[in-house]
Every structure is written in C-alpha cells, then in structure tokens.
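Next up: a single chain in structure tokens, the form predicted alone.
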Amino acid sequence: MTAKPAIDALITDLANQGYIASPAIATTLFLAQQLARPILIEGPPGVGKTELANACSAMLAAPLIRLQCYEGLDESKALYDWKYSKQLLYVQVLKEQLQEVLGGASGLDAAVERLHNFDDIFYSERFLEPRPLLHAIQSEQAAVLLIDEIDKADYEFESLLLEILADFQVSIPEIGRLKAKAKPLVILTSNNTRELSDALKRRCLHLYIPFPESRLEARIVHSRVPEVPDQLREQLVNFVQQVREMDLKKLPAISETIDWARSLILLHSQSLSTELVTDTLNVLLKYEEDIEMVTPEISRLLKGNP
C-alpha cells in the first residue's frame, strides 16, 4: 500500500489553509507524524518555514505554541521558572502554622520527624511557572510546538532541547521527569546564520526549503493574493525570479513577492511597466544599494531577458 494518497491529502489540506506545499514538504510532514519526530527546517528567510507551522496548527486544529529564539535565551524563559512570590507566601503561612504543627513534640528529633510527615510542596508542580516548552509538554491536546530561529540561540540552549526532541519529556531536578501528555508536532526553523550541532540534527528530520521555482511561486501568489490578474502574476513572478539571479545583498523572499502583489492590487495595476516597477521596487527590495543595482536593469528584466 502506497503512502502517496496520504501525502497528496496533506498537500490538499495545507492548500486549504493557504499554504502551497511541495511534495518534499508534504512527505517530510507525513513522516514526522508517522515517526513522531521533530522537523528541522532550514532555508533563507521568508520562504515559508514559520508559515508551515501556522498552517499545520490550523490544519490539525491544534494550538500553536511558539518559542522565539534569541541570544541569551535560557531555561527560565524557555522551559520553566518558579513562582517565587507564591513560594514566599507559602513560607509565611508555614511559619504561622509551625507552632501548631510542632506542638507537643519532645526534642529536636521529634520535631524534625513531624516536619518530614508533611509533603514537601515548596518545589512541586504547584509552584511551577511553565514556559513554552513545558507548556507544550503539559498540554492535554497535542500541540504544534514552533521553535523559531533556533540558529539565533546559543549552543548551550541546543543541549536543553535534546531531551524534548528525543523523548518528548523534560527533567526538572527538584521534581523528576515530566513526560508529554500528548506528543506535540515539533517544528524548528533556522535561517542558517550558524551551523547547528550534530546532536540536534540527529534527532530531527531535516527539510530544506529553497526559494520556489516560478510555477510553484505563481501558485503561492495565486493562493495568497487571488485578485492578481493572470498576466500580472506571470510578469511579477518572472521579474522576481530574475532578480534572485542578481548579486544582491538580500534576495527577495516569497513573503516579499506576496507583499508586492498586494501593493500592485492596491494600485489597481493590470500589468508591470518600467515606471510602476521603479515606484514600487522598495516593497520588493530592502536595501538601497540593491534598489540602485536593479533599477537600471528594470527594462531588460521586464522583457524577460536574464
């Protein structure tokens, strides 16, 4: 029995959420679901890595739990912290009850024995403040856990993730292991600003999303901005594809193609002209030196001559 019908169904379900997935993306997602493995998605910014997590959340009707990574991110921001104010209140209440608890105890040993008979709740789940990773582990419903831009976090933080990625559990020294109530679909994204550790990669299915080829990009634009006339869509996709072949500081991503298409609709455009492209090139390109490099080439690019 082939898995192709299930993969095709994923492509259709994602398309219903506005995400046009390639067969490679759908196949990786299918395997991740079947094997209960995280997905590490790498690729240039703006090609739909984060958007895939959003689409999966909508497709599966699962809550999306997002952890945005940055330099200096640590356990107290990503995994858990203690509710210190409530712990202090607990200490205050305990002090007020201490005489009653120890009443009648004869000697230090007897007092200590009585204290041991009470549950130690000071470091218990009752005083845990869950952060995104623990929140995903404790969720009664299987969630989509997005660990976004893992390459911005420190190497040390990757070590913190290994237990979750491998066993869907976390270990808290004062409490012990907490296993996932329902295994989340874990998606990590990276913009390749640094090399990730082999240990992290080994625990994930790897998926690279490149800039889309012209036919796929046209389908994405049609899905996200259906108001764009066919001729204009073909022109702008062809233009963007050629711009990506130039030696620019930042190549336009699919998100910028979509922004440009929406801008052209707002300007009631039916087709591209040199003047129109010149006036709106700042929507597509984010650096002035890139705009200065492309501007003299606009007429040539519109003729479709790379």
Partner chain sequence: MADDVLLRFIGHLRHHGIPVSPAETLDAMRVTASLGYDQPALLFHGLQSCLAKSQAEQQPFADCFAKFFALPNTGQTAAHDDGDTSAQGESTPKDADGGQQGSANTAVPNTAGRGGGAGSEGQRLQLALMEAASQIELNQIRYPTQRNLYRRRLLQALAKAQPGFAALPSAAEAPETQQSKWLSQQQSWLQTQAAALVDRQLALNNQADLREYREARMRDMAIGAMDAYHRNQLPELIRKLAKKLASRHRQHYRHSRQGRLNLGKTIKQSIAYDGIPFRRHWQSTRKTRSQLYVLCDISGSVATWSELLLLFLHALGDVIPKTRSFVFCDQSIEVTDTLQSRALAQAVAEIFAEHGMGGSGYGTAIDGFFANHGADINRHTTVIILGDGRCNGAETGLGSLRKIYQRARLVLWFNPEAESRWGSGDSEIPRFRSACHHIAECSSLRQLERLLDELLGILH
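How about the form predicted together with its partner chain, since we already have the form predicted alone?
This part shows the chain on its own.
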C-alpha cells in the first residue's frame, strides 16, 4: 500500500514546520486530503488544534483563512454580505441615467416593461462583500480554512456550514450557486463546551487530540524551544506531566509548557529548583486556586523527577 509512506511523509513535512504530529493526526490529515473531507478537531485548549491549521497552511504553502466563531455570528459576518452603501450610492448617481432609459416610454406599464429588460445589476457579484467562508470558496489557490471554536457559535450557524462542508459550495438566493474553484482544506476546532450536531459531525472526519504523553511533549518542546538544555527539558516535561494528574481547574497544556520553557530560558536557568518553580508557576497555571494547590506540592513533584 502507498498510504504508509505518504503518511510518514506528512509527519516529516509537519515536523519541518515545527509541528510534531502523532500517527493519528497524520492519518486523519492524509484522509482529509484524499477524501476531500473537513476535519473536526476536539480536545482540551492548548494542545495544538489551531496550530495544526497553521502548520498545514505553511506546509501546503496555502493561504490560511480564519473564521473565529462566537455567539451571534451569522451569515452576514461569516459568509457574505451585500455592499448596501455602495448600492445606495449607485442608486443616487444613476438617477439621472434612469430618465434616459425610460425616456420615450409612454405610460407606466411601458416604463416598467423597459426596466424589466435590464439585469438585476444591484444584486450581482459586483456588490457582494465576501466574508471568510466565501473567500475560501472563491480563492483561486486551494486555501486552508480554519473555523475556530465552532462550539462557541450558535446552532443556526452549524446548519449554515453544512452546505460548505459537504459540497464546497455556497448558495446565494440572488445569484445562485457558487462552487469552490479549488477545494479548501477545512479544519474545524472545538473545545467541547457543547455537543455539536450530528449533521455536522457526519460530514467531518473526527480527530481527538489529548494531552501528549511525556516523550511526545519532550519532542514538541525540543522542536519549539531548541535552546532548552536536555536536562531542563526532561525535568520540565516531567513536572508538567505530574501536574496534569492533579485536580486542577485548568490543566496546563502544551502551549503553557512551551511558554514556561521560554520563560526559563529568559531566566537563564539550567535546572528546576523549588524557588524557581514557585516564582514562575504563574506561567504554567492560570488560576490562583490552582497555584495555591500546586505550590505546597512543588518539592514533592520535583523529587518525582528521575
């Protein structure tokens, strides 16, 4: 089979962009490209969901079009809108022209008949204001479309996405159907704050990215912050892995591990000590309660290091 080498190549390509992908991620990405399916990525915040889209965009040298979802997002902000002001302006400017067009028409019926002979100029692509989704469809080059935090948007919005996700096309009542010039690679991310509709899930490949195990995390830190000495990296990853097993409000994710590694480099540290961890714990943990919970445990957690 040719799939295995192709998937391995994907892992290498992503690694070149600084993204260390697990076989599950690479397999899903491979299938998404083969089957032209969107990927729905779920997982805790900070495990690299959005980052995957960035890496893909860099890897494929494709433009990244990003749509950040929020409550109240609707089609006029996500899909398309009409340039109302431009339409109004044109109406004003063209008023005089109208006299010429209608000139010589006798009676109301004849005038209306003449007007009908003109195309619907105001609802044409010229007055269409493309928003991210339409941008991705119209893009000449296949783009990477990132629909971030889809769980934050409303249910109506999910339904709106279905047409794009399934057929890569947009129906605009006044114009008709706009098909994608080049099928974009669509990546949706979700933090699982609510259950997504089955209709949406059905159209996507599903990928769950959990917190990485220690070896993978060490590789990720190495790739992102190569300046970290080996010993420090090992200590740091071990510490974070242990913190993740505690009952915290927000568990530290990869992004926090990387931030922490960067701050330790700034402080010129060679290894972790209790004082150093106490002083920099706020980089890793984002809640006061969490910090209070971890602080008394620091020396024990550090001893847990090999």
